[in-house]
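Take a look at this one chain, the form predicted on its own, written out in structure tokens.
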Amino acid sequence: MTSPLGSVPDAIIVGGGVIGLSAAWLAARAGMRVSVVDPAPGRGAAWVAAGMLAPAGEAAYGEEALTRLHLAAAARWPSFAADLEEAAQDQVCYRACGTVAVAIDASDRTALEDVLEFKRSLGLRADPLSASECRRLVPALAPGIRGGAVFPDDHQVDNRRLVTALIEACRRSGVEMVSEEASALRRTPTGGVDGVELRDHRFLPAGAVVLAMGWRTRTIGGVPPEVLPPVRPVKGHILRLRGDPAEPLLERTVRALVHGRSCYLVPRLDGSLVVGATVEERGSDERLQAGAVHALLDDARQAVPGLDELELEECATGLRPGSPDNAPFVGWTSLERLAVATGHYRNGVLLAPVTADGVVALLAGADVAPVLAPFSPDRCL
């Protein structure tokens, strides 16, 4: 069966994540003809996310041109969320918060002083604070805290709001939404793609074809495996928790050494409170674990004991596409008309609007920016 598509596209994006429906809508707005193919979108990884824009709190050893492109994403972001916000007629609820970081005893401070050097050495803001400095900022912190640091460019947006809005967005755009699972891509002759085959049966043909599907890119059919790069699911628990919206027990985002270990508490506007994330590496495994969740809790009421007082409202788990190296892949590969966009790991959100733009250049047939360039698909096969 042929596609009901009245004309082809220029391009088809599979995957409607946040990485998908970002590329779709701005390739919309450039005057594009998109279809995204995703039985749910917007209910992937993104969907369970905290919605952290950290360029600074992600910086890690050994990855200087991941943190160049974080800091470029972070800089891209107030304007697409104000164009979005405009786009949907909705609100994505984007804060320039700032983060405060705490260490839980005399090791996680001594941890933390190390990254703070590394992330300062990068060009990052990331200033030591005392303990008495960490709770003026965040009264709710336990009395006990060794220290800590404030990242004040390292921001957040309520990933559930962003997804919905880029439905929105790219449904007032234009953008075809076909609500079905790809199966396969179809070869042409000469070695390239020319469309998708759905589960349906029915073939969707288009101009070149963006393949977005988070850790499942490399299970698409018609494509030889080394094709495609190393994407593998990493499993994450998150945690949401209910407050009072008019008494917040905390009005910025908080990370914590905890005896080693890493956590987060993201509140949103709505009084509710995100804590994750569980980093495992478990294949596809999407079970709720209860060691994960009490571990999870215990880690965060040790830096924000009043956490006890709150409902715990959700459990749930994600898998992000994880990297050899930690790192996206965003460009064209061997196969003509094939690109991929994806291998985002723990920053898809915050990656979104730098990665949609190079999406967008690649369909106009241009270069990404440079900031993107180190990313090629191929560099790890």
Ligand SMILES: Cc1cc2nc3c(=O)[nH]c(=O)nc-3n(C[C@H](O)[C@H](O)[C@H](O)COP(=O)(O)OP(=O)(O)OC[C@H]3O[C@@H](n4cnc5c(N)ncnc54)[C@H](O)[C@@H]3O)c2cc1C
Given for the second form:
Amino acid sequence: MTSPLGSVPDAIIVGGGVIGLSAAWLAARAGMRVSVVDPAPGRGAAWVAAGMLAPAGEAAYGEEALTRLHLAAAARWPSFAADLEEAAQDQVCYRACGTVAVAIDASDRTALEDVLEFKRSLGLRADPLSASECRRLVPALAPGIRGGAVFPDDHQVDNRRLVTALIEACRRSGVEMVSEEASALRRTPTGGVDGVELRDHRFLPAGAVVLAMGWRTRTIGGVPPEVLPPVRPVKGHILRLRGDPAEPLLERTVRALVHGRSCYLVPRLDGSLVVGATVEERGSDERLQAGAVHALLDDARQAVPGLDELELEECATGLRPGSPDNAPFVGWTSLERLAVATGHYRNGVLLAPVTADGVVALLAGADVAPVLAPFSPDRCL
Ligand SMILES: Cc1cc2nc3c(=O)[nH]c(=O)nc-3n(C[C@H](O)[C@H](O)[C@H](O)COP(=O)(O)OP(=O)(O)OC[C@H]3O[C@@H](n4cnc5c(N)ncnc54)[C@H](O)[C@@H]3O)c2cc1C
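In place of the form predicted on its own, output the structure of the form predicted together with this ligand.
Starting with the chain above, the whole complex follows.
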């Protein structure tokens, strides 16, 4: 087996999803030689995602450290997006549009009021609104909604434009893209890792290896199972609808509680609307199921009835990299020169810039920022 590379790169990143590509681009910008191994870069969960950057909407009980990380990530987004657009010479459509959350019935309103109090206790901006205030902000809302809230700091980016721009920025900054599947890591006699074996039997040597394979991170060969953190696939159904950019149905994201279930509607500048998403524990099953599509559409149109007029363009599923505490794993493993960046679950797009900063710090021999430090790969082993 021989290396196709001229000399050994500082790092090989296995997995060119939103996490791996962001890390590769920033590492190359920092002057490192980087390769990304992925047969289909940008086509994992990041392609089907909604692109919400939602620290308030995603804040959950018992996840205070994760919420602090989400807040740091949201604050990092404007400069990350601006730098990326310049590097790629392309738009990612980062949109500081805020989010309105609405309740469909009285018990949804009670549930929403409870979580608002919790979110505000964490320092998040989450201001209650009456039903008419909601409709003033979002005229397309159903007349019967029972009230809601505004999350002024929950924004969005077009995730497909994002990964496309990341691939271009990687290319322009000299990242080598290797279009093949990684099959195993090669171990050194001292127990470290010195490169990656590919499905086509080539071997790529590397100064360090970063596993960023999303939910598949534990499928790489050559590593004892106890070294890698427990990530699992968590299925999500999601829909894309086409609207008229001249007369957009929505100007900001809507999150809706609909008789105890939740859904969201994310409007793009091109008039399209992303409606998501189910959260299902079904292993690696990616089948599109009629019942899930029906339930999502039905919930979303109860919040925004004008949805009925839009063209249904795409129904899709994706697999999020879930972790036992819903938080990512970013850091060195117990094997020398092997790091992981995975387990970003529902917020990998939001967390991509802070994760990439962390990976660059690790590769440079530094510590990750304190806000990322609680998310080491060994915390669930
Ligand atoms: C329905 C849905 C909606 C979502 N909405 C949002 C949202 O609004 N906001 C948000 O922040 N997040 C959202 N997410 C979550 C987000 O998409 C993920 O957290 C994020 O994509 C994880 O990034 P990743 O790079 O780890 O994984 P992925 O994006 O899945 O990328 C993994 C990559 O690894 C590659 N790979 C796998 N195995 C190998 C191998 N053996 N060799 C080489 N390459 C390999 C794959 O080809 C893929 O390109 C959503 C996810 C889903 C499914």
